[in-house]
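A lone chain, given as structure tokens: the form predicted together with its partner chain.
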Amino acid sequence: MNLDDESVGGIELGRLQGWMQAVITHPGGVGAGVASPAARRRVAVDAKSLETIVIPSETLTGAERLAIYSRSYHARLLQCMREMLPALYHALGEGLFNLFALDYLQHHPPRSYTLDNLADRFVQHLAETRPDSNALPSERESWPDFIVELVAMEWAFLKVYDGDGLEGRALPSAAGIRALDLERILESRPAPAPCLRLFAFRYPVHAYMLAVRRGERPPIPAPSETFVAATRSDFRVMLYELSAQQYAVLKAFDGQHALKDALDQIGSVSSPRPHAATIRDWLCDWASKGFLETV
């Protein structure tokens, strides 16, 4: 073993901790962890000389004691991912779910003080590592789309639940909007609520997620283009299906551009362009559902 930088109490604290972290977080377990370059760079012990660092107890070897931490590191994070993403767990089954989650955790180990950010980059990781990521979009298989979209939906649900909302704030009323003439409607600059999330999915993953959360065991759905809004009302997460036109209009709201400019902007992708009276009806509906912060 190599104890070059010995200090008062043995190995310098940072090196010892770097070693222990490399050992207990290694996906291959303690043996592979001790032998890994990340561990050996800090403390060059092998399975035999390990007990010059971690002493045995009456019942356990040093390696077995480290293994308690190694098992619990992986079990805790997997359990957390499972609780946060129950629909993905149902879709993949335990074996595949653990494989995907462990691969993600290995590439993006937790860095935050809270577990609430644990899967922040999971969608991105899944998209980047899908087996056909190098293929042309037209040649790709579609089931990875389902998986990626499902995780995006589940993660958004959690973020909307615990993120910024509009509770306790004075909000635009449907009656107030209905009283506006169409000219004023077109000049308005609707701002989306901070809790509003908009999705264009290839699969109806929102319905699948809800079914799993209700305790059902739904089959993987057939592809079906779906537009979904997630928002929060009185601390409850609410999901609504939208039409393609509604999705495009809502997507264009930024609180800065007048509605008529937003309509011009989407005119090319959404035809026929919705009538101003229709938009006024939508605004009333959206205001009552908590989609909008201001109109």
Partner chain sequence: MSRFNYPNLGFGVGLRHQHFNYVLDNRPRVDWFEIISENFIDSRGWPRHVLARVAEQYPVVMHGVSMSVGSADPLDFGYLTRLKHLAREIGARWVSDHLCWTGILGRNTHDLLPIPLNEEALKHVVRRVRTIQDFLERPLVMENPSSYLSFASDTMREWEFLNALAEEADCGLLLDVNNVYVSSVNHGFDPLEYIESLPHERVVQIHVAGHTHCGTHIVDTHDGPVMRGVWELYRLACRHHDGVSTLLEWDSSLPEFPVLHAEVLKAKDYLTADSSPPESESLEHVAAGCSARASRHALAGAHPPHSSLPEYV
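Next up, the form predicted alone in place of the form predicted together with its partner chain?
FYI, this one's just the chain on its own, none of its partners or other molecules.
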């Protein structure tokens, strides 16, 4: 082996620590970890001379001792993903869930000091690696959509809970909005709450997720176009179903453009355009639910 003319005992502690981390966190196992560029940049040892670094015990080789740490590391990551995505775990079962999760971790190993962002790219990974990803949209199967949408919903649920909210702020009231005449409503510039997330799904994944979190064992639902708003009120994540029109209106809110301009834009791509009085009723309802930061 090549240790730059250093003895094994003379290797700096930091290099040894970096080498061990690269080996035990490698998704391909200890053998692949030892041979990986990340490990060899720190200590250029191969599998045959591994025991000059990690000595064997009475019952285990050096590689087997390292494998204990490797298995524990990946078991911990799988445990975290199961706790973060309980509905997906219920839908797939343990074996398939672990296969999906390990494939994701192999392509996107954690890079942060915290595991809060562990599944940040899981939705993207599932969408890119679905078995029919190269097929035309009209030829794709529907069940991968359910899986991708379920992960999107579960991950958003966690991010809304941990992110910025409206607690402690002075917010628009339903009574104040109700007092405005329709012209002022049309001139208003509603701004969505920082915790508001909007979704257009092919499946009612929000209902499935909530059922699992209640301890139920729901079956996979049939496809059904669903629009959902997620927000946070008093540190609780709340989910609300929307109509297609309500979803389109809320998507147009940015706090910069007048409501009448947003309605003109919506009216150009869908019909019928909602009446201003209807919008006022919606604004009152949305203000009470924590959808809006300002009006």
